[in-house]
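Listed next as structure tokens is one chain, alone, in the form predicted on its own.
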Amino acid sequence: MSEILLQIDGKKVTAKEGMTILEAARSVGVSIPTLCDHEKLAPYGACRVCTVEADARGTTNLVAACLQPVENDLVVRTRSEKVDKIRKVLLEQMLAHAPDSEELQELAQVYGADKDRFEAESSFCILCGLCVRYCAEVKKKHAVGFFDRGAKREIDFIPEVAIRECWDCKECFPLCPTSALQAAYVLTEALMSPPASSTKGCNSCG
């Protein structure tokens, strides 16, 4: 496997063919936020904290570090002012959905978000897809998943598989960046329902 020459705020960085930015940065100790992304996982880029600046053969472009490739002589900025309001605008409108979570919080004095910036839609979800993901990539049970689309969009567990897999497993409650407990009120309620209530239209219970 060839090795790749890039530059990440002003480190000389040498990676691995196939290394995503973020993993490149990871192996110098340069330090890249994300919600959404997990070791064990594929890459997704759902939550995009992890926007960077990447300029490329005369060209930059904002890029999610988590998905983006390194390539030969490829500069990296992790912190801009263009990156930083960038992640500020989305810890913003994450806020809003979870104004208590503690890492969310620490993000937000970071970068000088305002939780109250957007009007507060106390979902407990910012729909980062750790817990789907993980069920499905990690333990192949499926017991959780996306519904509906765009704004309507949810996450919530299928009762008819999460009643026979999830007391014993609970492992994706952790992984929640917002609140586990909210994860186990949701898996609750989910249980106590009726079957039926598992029509709804699963894009990614498998």
Second form
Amino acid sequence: MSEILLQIDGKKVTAKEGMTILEAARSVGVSIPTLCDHEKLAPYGACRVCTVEADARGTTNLVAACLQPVENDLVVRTRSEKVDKIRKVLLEQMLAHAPDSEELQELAQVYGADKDRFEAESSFCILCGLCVRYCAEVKKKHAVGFFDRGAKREIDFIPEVAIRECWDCKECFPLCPTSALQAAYVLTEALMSPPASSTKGCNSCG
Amino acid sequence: MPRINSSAELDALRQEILSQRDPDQPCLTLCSGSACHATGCGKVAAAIEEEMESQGVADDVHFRRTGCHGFCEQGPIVVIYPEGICYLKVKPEDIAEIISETIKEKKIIERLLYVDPNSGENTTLEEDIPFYKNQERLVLGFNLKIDPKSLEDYLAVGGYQALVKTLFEMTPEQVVGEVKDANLRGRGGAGFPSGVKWDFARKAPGDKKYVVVNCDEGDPGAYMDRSLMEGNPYGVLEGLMIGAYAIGSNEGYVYVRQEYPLAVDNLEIAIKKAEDYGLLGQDILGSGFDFTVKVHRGAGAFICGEETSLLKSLEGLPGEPNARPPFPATKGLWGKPTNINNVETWSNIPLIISKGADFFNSIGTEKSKGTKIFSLVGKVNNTGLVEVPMGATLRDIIYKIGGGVPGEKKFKAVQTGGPSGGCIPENLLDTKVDFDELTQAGAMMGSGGMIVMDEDTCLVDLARYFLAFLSDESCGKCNPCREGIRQMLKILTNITKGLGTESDLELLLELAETTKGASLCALGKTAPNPVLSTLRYFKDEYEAHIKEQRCPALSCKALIAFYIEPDKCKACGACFKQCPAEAIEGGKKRIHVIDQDKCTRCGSCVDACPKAFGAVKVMSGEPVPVAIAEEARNLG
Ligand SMILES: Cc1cc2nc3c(=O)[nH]c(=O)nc-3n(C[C@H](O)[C@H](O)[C@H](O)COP(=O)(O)O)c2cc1C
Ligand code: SF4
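Alongside the form predicted on its own that was just displayed, please also present the structure of the form predicted together with the partner chain.
Following is the full complex, with the preceding chain placed first.
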């Protein structure tokens, strides 16, 4: 793998080909905020709070640091007036869903986001997809998934799978930056009959 | 059907087909695109076959069902060659006369001719009708000449010559070079230089590569790609094969939306015929080039038109965009280098190869070459598909081809570029059709949607409509697009209800900036366009809604009221009968009065009131006068 030389917030950084800007930044101790990033999961690029400014070949672009590969001579600014403004609005939009999320509130402080700027939304979920991706990529169970598209997109447990898998796992719960996941599970649980014995399958069919 | 094994055999077949065709033989064509199917071309076709038989001309007259001619609101269209006599809105009962009078006696049937809505004059020949006369139909023109079910027809008009030239006279590098030199830019939306893209795919390492046709065409109201696919699938396939040869691919996919059954049918027939002739498959024309193509029906989601979503959907995964890079050219379908182009882009390829890059460069503007097909709809006299050279002005399209705005109404704006395009006002009508000029004007070329609006359209409501579409049709994955559109839509909805505040406009700009700047794919990056362009050119309309509770177009229901002017009402009762809400107090010889609380603002009364009286007034931004006193309501 060849080495790539770039600049992040004025620091000269040596990175490996194939690395993302986020990885390169972390390697030199520059922190970029993220919400949907997770060390065990493939980069996803949904929350976009990792948006940074990058100059390459004479043009400046806004890119998601978690997905954008490094390239030679790239000049990255992880904070700028523009970047901060975008992060502020993104956080405000998510706070309309999850005003009590600690993770969001911490970032809101940094970027001056007002949690009441937008009218409260009925769903708490910010669709970071951590639960869905963790269940699919790490546990390979697909017990929770995305449904519908556009403004109606939501996460939900698939009862047939959840009844078998979730009771003893629940590893996705702590990943959730809001209380939405647990709520969705509780609802699913209410809909399915509680498993008689969680570790064994149904007696009659083995 | 014999397999054709060499270019000489193909030439021989072409000559044989041509020798059997007498250019002077009467030929009657009927357009049979989806639009005309809707207006009953099937029955017209049956009538033509029947009458040709019963009037004894079946052997002397050739009957051809072609693809869409583009002048869809006037369909079904019958054109009689060699003269080119054009009959519009033809019904089955007209056919007997067409055959006995026009075919046999060479007499023109006046009532079926095109009538100019402004001058009232008739036009006999298709080529003289202003709608066609002002177009340059380099690509769409084939639709008039061939039966899409006949590969022989395509050969007769010079089909597959470009493929022969490609396979036997050009190296893949030369093909890519020619497309680069032609400066062809993608017709699917972004206008990316096709030759450059082909070069990426050609140079990308890997022995398996794919070529893909994007026929998802999700823009509401647009049907350029459908018409090309229905009318001349051979042209698309020929372009695709040339592209495959150029990048080193042996396998192609055509992604067609489910709602286009005729396009799928015609394409499948074309593939079958090409396979039978050996124009698809192994060792095509003995050149050593192998190529197969498969058709995939997309479920019809707008976002599946975005290239990375489309490829995922082809793989059987949910259609959600991927970040680029990696671009499909390096990592596309099943991770292999893939070149994806729009239907119209592919359709331009045979032309470029046959006629050369210089010819293509002779048409258009400095940075946009060739022609572009638009689907011209809305408040314009002639709606349909129009193909113009790049550089034509919007004014020419709307007035010379489209015949202007119907009725006494005033033109207000033209929206180009699909749901995330923009609105262009009257004073910019001389803007040229050019990728960069349209973008500079705050709109975009998009894939070719063009909607004309008159003074009755509220542009705040229009922006709301497009954002509602995008809000439903985005994939919903990323926050700036999903949430940004959600918030902008809420604000726009409030404004159209008269609930907007002065800070809303600032907020809209801030949200637009975030959505445009931070979204993952081009849907989100362009989604604020409808808001930004209307705010740029029609800010006064937003302000009227917010500050005066007034909708200048008299269209936003929450801000308008209907009022019967007592001195104009003649108590005819027309409005009373039409009102579905029973909101009108009528009575014999009594001045009619609208109960504002019951009125649903449907506007039936305005339409019902005789023009001569014009007693119903539509009001906005001013208080409705107090209803006339009961005792004053008696007339005469
Ligand atoms: C939301 C969205 C929808 C799109 N829909 C279409 C479509 O229906 N047809 C199309 O050809 N391109 C569509 N595109 C553009 C494609 O992503 C891609 O740029 C195009 O297929 C490339 O072909 P071209 O270079 O020949 O234009 C869409 C893009 C976006 C962002
Ligand atoms: S910009 Fe919109 S459509 Fe594109 S990935 Fe994000 S949510 Fe999906």
